[in-house]
Structure formats: C-alpha cells, structure tokens
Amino acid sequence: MADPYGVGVGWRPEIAGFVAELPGLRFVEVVAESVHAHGELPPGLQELLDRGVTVIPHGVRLSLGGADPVDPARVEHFAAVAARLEAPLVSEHIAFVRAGGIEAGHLLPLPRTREAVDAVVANVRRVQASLPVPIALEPIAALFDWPDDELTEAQFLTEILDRSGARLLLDVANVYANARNRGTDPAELLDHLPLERVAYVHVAGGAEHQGLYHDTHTDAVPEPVLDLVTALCERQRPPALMLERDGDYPPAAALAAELDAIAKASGYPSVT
C-alpha cells in the first residue's frame, strides 16, 4: 500500500457506511487493537483494502513511555496487524497506559525528562525491531505538566525522534489543546518541531469543561484548529491529514462538512 496522502478519516465501525461512500478517499486509520491479526477483518475494512485504500494501524495500548519494557504479546499483535493490512507504516502514542502491572485505561503524559526520553526510545526500538514498517509517534493532549520537566515540548519530541529514528504523527488538535491550557501560542510549537518528519496529521474537535479544554474527539473541529492546520501547511504541508472522531457521531452531512473544511484548510482536494 502507498503512504497516506491527502485527506483521510479514522475508520470506526459506527461510520463504516459513510466512509465506504467517500469517492476520493485514499487512506484511513484503524485502532490496531480492534483488528484481529488473523481471520476476517471488521465488515467494511476489507472492502476498503480491495479498493486500494491505505489502512494505517494506530496503537493505543503499547505504553511506549512506560518504565517497563513493552509487552511482547502486544508488540507481536501490532506487527501482525500491520502485515495483515499491508500497511506502509504504523503509529502509536508517546504516553504510558500502565505501571506496576496496573492498566490505567487512559493515555497518560510523561514528564519531559531525559530519563523519560531514554524509556521511550528503548521501547520504540524494541517495537521497531519487530515491525515490518516504520512507526510514527503521536504526542498526546495533556491536562497537566509534571513539575520536574527538564525539556521543552519541542526538545523532548525532537530528541525522541532523532534517537529512535521514528516519524512524527502530529495531532494539531492536541497542539491546540495543550497550548490553550498552558496559555501559550499553539503555532509557536510548529516553529520548533522537525516538520519534515511528519508522516500524517490528526485533526479533531474538543470542548471546554471547568476551565480546561478537552480533546474529546466527539465535538466538531473548531475554527482555531482549522487555522492551525493552515498555519502548519504554510510552514510545511504534511503528506496527509485525517479527521479523528470517536463517538457521538453527527449526521453524514456534518461529517462530510468537517472533511471538506480540513481539505480547504490544507489545500488538498475534497474526498466527499
């Protein structure tokens, strides 16, 4: 399969019918843990592959930022899904989801320390050794920063990418959420990241709750996030961008309008 290009969408069973009818679609992303490595694929996903649509597995449970080594069984499944989908690359988060044998059930942020960089790089190398394709790493939206941070966000991410050889999955909604909650300029981070390493980009919606902006994936993409897409593309247009929604799905017309808005903000052709 070809690398992701243009505007895509996160494939979910609830919107499989909508996704199947997008005439200009060239790539989707699927949660890796929702796919069986062997046997039949979820209904609709095989049809996309048969159409030549690229499908990228996106992991949520490897816990790359954990102090413990990654679970070999989870890595094996991740690699098998990538091979099953004939994916050109895979992606996961710079985060941890378990510690001391306890599963958090959420993506948790790391302290931006050199020790944390060492842990992420070691785990990424372990995963990459089992993968048939490259991996892209996604920085997450975090509602707090650890008090013992030693590096800026840009320094932290760049060092991880440089030492691991991974590519970057940049989520502009996460960039916006973090900057808004910290009271900083979201576009400033773009000036300090290695944008040439971006494999593709997530675009998602959020909402404010009790004074904090939450990256919900259940709300429409707000104008400031679309403006950030344009700001990113003015610096260096990424090869691909995708709409990420997880639950509370609107009518098909509203989803199509969000995809059109991403296309307009990025300069890519519409897929609807």
Contents of the next structure:
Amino acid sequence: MADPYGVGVGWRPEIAGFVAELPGLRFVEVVAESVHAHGELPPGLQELLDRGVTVIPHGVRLSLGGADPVDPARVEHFAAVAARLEAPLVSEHIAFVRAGGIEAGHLLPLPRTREAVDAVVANVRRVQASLPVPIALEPIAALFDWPDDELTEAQFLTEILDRSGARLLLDVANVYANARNRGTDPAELLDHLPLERVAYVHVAGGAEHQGLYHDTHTDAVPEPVLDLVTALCERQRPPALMLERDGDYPPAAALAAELDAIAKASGYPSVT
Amino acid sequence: MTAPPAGAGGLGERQAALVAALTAGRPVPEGFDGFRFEAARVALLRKRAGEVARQWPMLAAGFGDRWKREFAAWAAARPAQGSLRDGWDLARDLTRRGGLPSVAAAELAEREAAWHYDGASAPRSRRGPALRVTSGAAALQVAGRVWLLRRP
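So that was the form predicted on its own. Now I'd like the form predicted together with its partner chain, please.
So here's everything in the complex, that chain up top.
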C-alpha cells in the first residue's frame, strides 16, 4: 500500500450495509479464513471490489508462531484468497493459535526468545514462498507474558521483521493494552519500532476488567488509543489506518463517529 | 536454533503445555503469573461464547444474559473445535440432559436434518433426505432444502 489509503474499516458481515454506504472508503480488511478461495464472495464484498475499494486479507489461524511448520493447506488458501481479491498485501499475527493438536481459539503470545524468533521467521518464509504479494505482521495484545523473555518487545519485533523482510501491521490498541498492563510507556515502544515499515494500522476498543485492560474489539475506542494514533502520526504517519470492531456493533452513527475520530487523530480525510 | 533454557523443554512442548492449561483445565505452567493467566483463560472462553452465539443465535438467546457464563462453564475443559461444532456439541449435550432451551430446538433440528455430524469431525451435507426430531422440534430435509415441520 504505497499510496495513502487513509481511513478504512475491518469488513464484517454484520456491518456490511454500513460499510457499503461509506462514500470516501478506499480500503477494508477481511478475515482471510472467512473468504472462500474459489466460491462466492460474502455478500457486499464483491460490490466493494467493483467500486475499486482495496480488500486486504487478514489471516487469524495460520499460527505463524507455532513451533511446527505452518499447515500447507492453510497457506494455499491464504494465497488463493489474496489472488482472488487482487490484494496488494496480506497480514497475519506474530502469535500461535494451536499446539499439540489442540486449538486455543485465540491468538497467544510467544516467549520473546531467539528460539521463538527462529520459529516465526521460518514460518513467515514458508508463507512468503507461496504468496503473490508481501505480508505484514501484527504484534498482538497479550494478557500475560512468558517468564523467560530474552528480548525487549522492540528487539523481538525488529528481529523478526529484519530477518523475514515482512512489513509491520501495527495495532495501536495492542500497543496501548500491553503498555498499560505491563506498566510501561506506549510512546516509548513507538520510538523503538521501525515505523517506516508500517504497512497499515489497526485501531480498536477495549475495556478494563479486574485491573487488566482487555483488547475486546467490542467496546468503543478509548481516548488514549486515539492519542496514541496522533503520537504515531507525529513520528511517521502510516499510509492507512482502520477501525477493528468484532461484535456488540453500535448504531451506524456511533461507528461513523469512531471512523471520524481516527481521521481526526491521524489528519486523514473523513470517509463518512 | 538457539538452545532452550535448561530444563524448560522446547518451544513446541511448552506451547502445548500452555494451550492445555488454557483449554483443558491443566495446571498453569511454571513461572507464569497465575492471575493474568486466569484472566486470559476466562477472556478466551467469553470470546468463544461470542463466536458460538453468532453461529447458534437461538441457542445463545435461550440463555439470555446467562449465555456467556453457561457456555464458559461447559467449555472450560473442552478445547475449541470451531464455533459450529462447539455449539452443536453443547446443544446435543443439553438435549441429552433435557436442558435444551425450547427456542433453540428448531435451530438444532434443522441442522441435524441438513448435515451429517459425527461429533468428531467437520459436519458434512447429507446426501439423502432426512427427518430429525429433537426436543419437540421436527425438521425435514430433501435435496438440500429444509422444512421445519414442528416447533416445540
């Protein structure tokens, strides 16, 4: 995504009608596993493509951080979806979602060790070998850390990006959540990440339960996350930022207000 | 590959222990913060509950505000099989115990008629016609079309 795409949104079937009506929209992201590689596209998505809206497949089940090699069938599907959508890039997470034959049902954090870096890089290379386009990697929000981290978060991420050649999908809500839960400064992480490699940015809401901030994607985007968007854009403005909402969808006016708030915080034009 | 810390096992082994602790009620691996690990375990169950509710809206509706808690209690020691199968397994479990909410009976009967699900692998479309009766609901499937014949 070399040209600025501005503000976009995570496309979900539940908000397809809302997304279809956004006049200034230039890109959306879709969960790669929800798209058939060859069958019909979900209703509404084809119309967006016909309008020239860029659709980025976002994988959630590849388990790039798993110690085992990625499942070739999943990689093949991912690549086929990218080709089908004519996407300029794809994205996945720096995380694992299964181990020992059991699905965790969620993105789990890796130990920040050299062994884990090796595992991620090996899997990213396997995926890159099949992909027609570049991949961007997203660091996740983690409620817990492993006890034996060898690297700082910035070192861990930079090493993975350097060795794989992947781009960065930076989720500012994850940066905020991790910093808040670890008692660190989110802006400091921004200072240590290779921001010139950011392909696009996720913005999402969350909520606090029992002293921990949860990156829920079902709550409103809090003010400090928008402030972090501004802090990021002051350092280096990414070419694209998008709202991620995954449930408890608010009325259209509230969703539009969230998109406008991201536009305001980043200085991009409103898409509503 | 860099050698793992002494006595800690390789990455794959440690990841497997972590997933087992999160999904199958196994003990929290050594060295992890127990409070945070438990918070992650509960968040995971609630997220699964939300996903199953989207796939099985009437099943979730049958429990109202209690849905996430009920699902979490049932799923605590059952690793995720995907929201279609998780909801299906719960609905069948409830049926066996006579606890399926009546508003969810039609949803289950329609799926039982349309798909063959062995409880262990991905459901498949049925080739032949099927009539399924569950918790007072009856559904008939012929050539891929499903008719609901009776509600409880």
